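Starting off, we have a lone chain in the form predicted on its own, written out as structure tokens.
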Amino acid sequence: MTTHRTAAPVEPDLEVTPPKSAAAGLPAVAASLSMAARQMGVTRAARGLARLNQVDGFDCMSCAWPDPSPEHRHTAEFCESGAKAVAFEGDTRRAGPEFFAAHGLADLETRTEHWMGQQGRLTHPMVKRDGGTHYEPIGWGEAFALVAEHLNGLRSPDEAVFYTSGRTSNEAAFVYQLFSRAYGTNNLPDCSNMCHESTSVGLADTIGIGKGSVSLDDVHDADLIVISGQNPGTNHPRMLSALEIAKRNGAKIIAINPLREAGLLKFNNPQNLSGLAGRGTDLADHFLQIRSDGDLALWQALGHLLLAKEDANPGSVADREFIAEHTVGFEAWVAHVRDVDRDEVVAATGLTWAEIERAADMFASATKIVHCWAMGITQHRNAVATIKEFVNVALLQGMIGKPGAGLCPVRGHSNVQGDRTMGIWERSPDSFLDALGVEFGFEPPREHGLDAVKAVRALRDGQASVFVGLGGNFVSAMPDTEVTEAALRSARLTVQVSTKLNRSHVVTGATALILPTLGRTERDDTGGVAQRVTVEDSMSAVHASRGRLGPASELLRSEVDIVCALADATLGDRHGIPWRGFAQDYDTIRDRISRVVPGCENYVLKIRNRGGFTLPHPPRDSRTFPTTRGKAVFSVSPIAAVQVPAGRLILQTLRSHDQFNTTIYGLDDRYRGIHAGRRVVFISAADLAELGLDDGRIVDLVSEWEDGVTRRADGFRLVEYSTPKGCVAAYYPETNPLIPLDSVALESNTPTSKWVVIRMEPATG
């Protein structure tokens, strides 16, 4: 029996207060301004926030919620999370050579993610030599040559892994994937593999494109909005403004989530007096507090009930004309959901049948429905099947390709969708590779590359030995922390292109490089001119972003510049790709994008439009579905829900309100009532009673998986909370060690961060 165990830092100041029932308001304003002023200074903070999400400014580096049209943008077009992201990047503290001389790797390994993020901006290229104990300065030229030496010394290009974070710009993403493929590999894992890959797979199979089908105006105009597995108050706060507009226009909202999150209950808009005074907008009209992994059963039950209503009153629910003209598979789906077992649904969901019937009534009476979801859906074993069930219900009612209706996956990182559009994908279609090859005069590799989970396995098993990370914090984002860290330590070279210190800089290969880059808030004068980049939001809108603040260090280089320099050092004039020219003028990259990426024709001109442009989306634009069958596809999936042995619980991992992905801004979770700590487990009163535990007790968490490995995370305080019996929640990355690397969603290979079977044991620390 193998045991993986993580240490338990002491949190003596941890306090728990009652959770909030409303999001934003005056506390959000105070938190935003306080952090910005504290980390940036008042003047710099004011300059930065004034340009955030403005037409002539820079795009927020946190979530991918779309901006309103230019004429409808507020002067303060940002949320608390966005302000924290700007403050974090605009930090006036510095982590330069003196810092690394004082803090060796042995010291840094003992530090938390929060501590590392508070040490300031990285300022110098740094190297950890083979056998070294500290990072030390290195010149840019030597750093690029070192990477080239390792890459060109591999037996096969497939021994290299090129990872990408969702904050990377379209231009950087395009040249990065070009570098990887010109080098000879499709090993291009990215953060989408960990979050919305299930969406990409489910939508591609059913509607022919792995993106949502709505615009911001559709959300405003819907008469029913369904929010599944999503917490907009913390993860996508600007969405609350859109929900407020929809409510003002008469919309109803169904919220489906295990936790009664403040951001699903009420929004106190800080941009108006009533919101500041606490007289905000009530959001959820019907709250389904579902068990984790119960969504597939719920949506099949909704389909069952809607068909029954259609049978009773033909034409009242189903859009028969749409189904006949634009879909296939309808009869097989009907036969399947007619046989849904009510008792099975109730057991899987933890809901009453009456609660589900009320939701079905709301669907049946609505004429414009928007279906929203996020990681609470995508990170389950049955995630892809669940998303296909969303599509089934939308197809039944003809809710794709009509105003005020559609599918709305809400991406969690600012340009993760743009990265995929630009070719950051280990499984890019032949059509993209064909266009890339024609444009650049080489034959791109065709064999599918490694996704994030497979990359860890390849490093672990010695099949890969170089890891390059363009942004992000791969080590802390991935599951099975001990396995992931051991895999990275086995590499011969790890390279991190970053703005701030994080765990991935501490868990290194034999040789390691930190290449400090400009942030999105900072001026980019590469090539002696003011450069700009572009990004794509969750609704396929592409727009320009230009930083305005002075760089944290004169040594910083842009991501585009770093990638092009790495490619030039490694490949030279192979294939005749003008890497140096790309770095001097980003328009030359956009010109190439226009001939490779569908929908980006005349890219250079389109991004000069105020507000940018929207990429084509055939299902949305013309009810055309580019699936393998030429129509939208009804899917049949068996109801499946995790079976939990007695005394076990289902754990979902989640963010705190003082967090963005693996970046920990602070140690509070204001909405859930957690202060000065993070090692907590939210658990129902019923489970506390059944397990004979008390609120406030300290326990160790042990996950159970079929491989026989015991995975532990020690020292968590139990917090009684409103969550379904049998379901608990805790923050990541602290609980990532509990998620087995091989526990993944079917079809998408996404880690099951919302689907972990655990037991609790008395604390041993």
Ligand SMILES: Nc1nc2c(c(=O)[nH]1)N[C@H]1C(S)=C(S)[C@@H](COP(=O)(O)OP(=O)(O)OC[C@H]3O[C@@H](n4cnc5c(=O)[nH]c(N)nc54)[C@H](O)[C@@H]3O)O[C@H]1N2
Given for the second form:
Amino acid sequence: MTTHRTAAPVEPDLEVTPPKSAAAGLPAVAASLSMAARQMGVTRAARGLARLNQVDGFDCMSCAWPDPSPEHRHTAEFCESGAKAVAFEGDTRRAGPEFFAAHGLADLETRTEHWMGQQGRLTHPMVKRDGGTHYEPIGWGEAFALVAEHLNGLRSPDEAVFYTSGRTSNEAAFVYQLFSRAYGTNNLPDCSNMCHESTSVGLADTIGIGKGSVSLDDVHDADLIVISGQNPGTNHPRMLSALEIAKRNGAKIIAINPLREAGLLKFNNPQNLSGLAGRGTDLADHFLQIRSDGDLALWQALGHLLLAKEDANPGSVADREFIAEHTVGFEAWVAHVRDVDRDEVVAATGLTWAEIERAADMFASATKIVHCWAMGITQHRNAVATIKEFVNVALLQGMIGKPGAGLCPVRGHSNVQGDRTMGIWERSPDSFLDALGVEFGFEPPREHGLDAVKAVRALRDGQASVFVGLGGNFVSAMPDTEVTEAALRSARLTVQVSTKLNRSHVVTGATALILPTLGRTERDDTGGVAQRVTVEDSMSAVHASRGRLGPASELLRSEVDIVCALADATLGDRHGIPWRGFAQDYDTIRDRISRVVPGCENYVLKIRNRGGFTLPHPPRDSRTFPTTRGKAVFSVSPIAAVQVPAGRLILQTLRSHDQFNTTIYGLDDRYRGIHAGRRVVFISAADLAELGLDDGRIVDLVSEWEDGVTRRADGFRLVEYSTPKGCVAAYYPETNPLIPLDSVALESNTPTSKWVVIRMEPATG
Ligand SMILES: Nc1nc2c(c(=O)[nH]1)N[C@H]1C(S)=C(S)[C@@H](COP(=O)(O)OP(=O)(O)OC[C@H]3O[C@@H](n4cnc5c(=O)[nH]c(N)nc54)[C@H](O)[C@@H]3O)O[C@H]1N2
Ligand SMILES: Nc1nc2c(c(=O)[nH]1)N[C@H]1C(S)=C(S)[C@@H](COP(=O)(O)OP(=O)(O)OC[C@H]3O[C@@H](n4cnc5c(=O)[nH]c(N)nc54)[C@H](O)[C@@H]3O)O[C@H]1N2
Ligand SMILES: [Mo]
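Can you swap the form predicted on its own for the form predicted in complex with the named molecule?
Below is the whole assembly, all chains and molecules, this chain first.
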């Protein structure tokens, strides 16, 4: 039996206070301004924040929540998280050649993500040569040639992996996927594979398009908003403003979550006086404190109860006309949910039947329902089935393609949805590849490429040997840290296009490159003209983004420029693609996008509109469902509750209030009452009693998996917290070593970051 173990840094100042029951308000304003001013200096911070999410400014990189229409924007259209993201990028410190001379890889390996993020912006292209102990400076030209030499030396293009994180602009994403396919591979994994892939799969199968069906106005106008598996107070704070408007318009909110997150309970809007004074808006009218992964059972029970109401009073709940005209599979679904076993539902959800009935009553009396969800749903083994169940209930009530109603998966990275639209997808459909081939005169590869999990396996097994990361922090974001790290170390070349130092620069292939890039806040004068880029938000709205701050170093190049230079060095004039021309004028890329990407016709002109344009979405626009059957599909899924062995707990891994994914801004989680530390496990009083453990005890976490490997993460402090019995929570990425690479969601292959079976042992350290 193998054991994987991670070291446990000590956190002597860790302090725990009671959790908060409201989000935002004055502390949020203070926190955002102080971090910005500290890292950027006061003037630069003021200039940066003033341009955030404004019509002629840059798009906030902290999440994909949409901006209000131009006439409804505040002068300060940002939140605490956005301000932190701007401050982190606007850092006045620099990690240049002297830094890397002073810190060899052996030293950097011992550092935390928090420390690495505090070393400042990357300024120079750097190389770690085969056998080298340090990164050293390298010229841009030599760096590009080095990548080209490796790529052109591979036996097959499929031995290269081109990863993308969701911050990349549409233009950079488009040329990147073009480069990968012109080179010869569909190996285009992205952060979506770890994030909303289950949504994309579940929605594409049932409504024919893997994107949400609402606009911001729909959220404002809904009379019931359901929020499943999401912590908006921390991860999408601007969503709270939309919820506040909806509440004022009379909406009710149901929140479904194992944790009573502050941002689901109450919002003190810092943009208005009553919010600042702490007299905020109550949010959830009904809170369902569900057990981990109980959602599939819950939604089948809701379907069951709604059908019973419909039987008792025909026409009161079901939208018969919609069902008849636009859907298939209704009868089979009805037969399935009629039989739902109450005891099974109660056991799987941990809720009382009365609580579920109350929720069903709220559904039955609502006429416009918006349903939002995020990682608490997508990162489970049964995620795709759960999302299909969301669709079933929405179809029953005809809640797709009508004002004030619809499905609202809330995306994470600010342009993760746009990247997918631009072809960052290991399984792009033939229609997209056909259009690409016609536009550029070559035959794109057709075989599906590697997703994120398969990419790690391919590297591990020696089937891939070059890894290029366009942003992100693949090593820390992926599960099974030890396996992922060994996989990356076995590569011949790893390349990271980045703004700041992270673990993926330290865990490298034999040769490694850091290619430093402009961030979204910075002026991009590539080709001697002021360039702008475009992005797409969670509601399919596309708009321009333009940075104004001076670049962190004169050596920085834009992502578009870097990708085009890599392609030019690797492919030269193979296929006659004008890489250099693309980098000189991004309008020439947009012109190509307009002919390849559906819905982007006249792209150059459309993005010049104030506020941009919205991509077509057939179910939303005309109740047309482009599935293989030509209609929306009801699906039947068995409730597959997993039995957890005695003494074991289900661990979910989530974000603190002071982090952006693997970027750790600070060591506090204000709303949950954690200060100066991150190695904590939230656990119920009932579990503490049953396990004979006390709040404050330090334990080691051990996960067990069918491969016989024991995975460990040591030294976590127990924190008694309101969470269902059997369900515990801890932060990512510290807990990623516990998640087996093969523990993935069915169909979407997304790592089950919210479902890890663990046991606890008294700390050994
Ligand atoms: N400030 C900040 N903003 C961010 C990010 C960030 O790290 N920091 N990350 C961005 C990215 S990439 C993403 S994807 C989003 C992530 O946004 P979220 O999805 O809000 O992020 P998580 O912290 O993973 O929170 C998951 C939530 O799901 C709940 N949950 C866990 N398991 C279950 C379950 O089985 N059922 C239900 N119903 N709920 C469950 C958890 O208690 C938690 O409240 O945020 C984006 N925005
Ligand atoms: N256990 C566990 N694991 C998870 C999750 C979880 O909930 N639990 N969530 C998953 C999710 S939802 C996601 S989306 C992934 C995130 O996976 P990634 O997107 O790969 O990771 P990030 O931490 O967002 O990447 C941060 C790095 O991006 C770089 N960067 C920042 N801005 C820019 C830019 O403008 N350009 C470029 N080129 N680089 C930039 C910086 O160097 C920074 O260090 O993690 C996943 N992993
Ligand atoms: Mo994400």
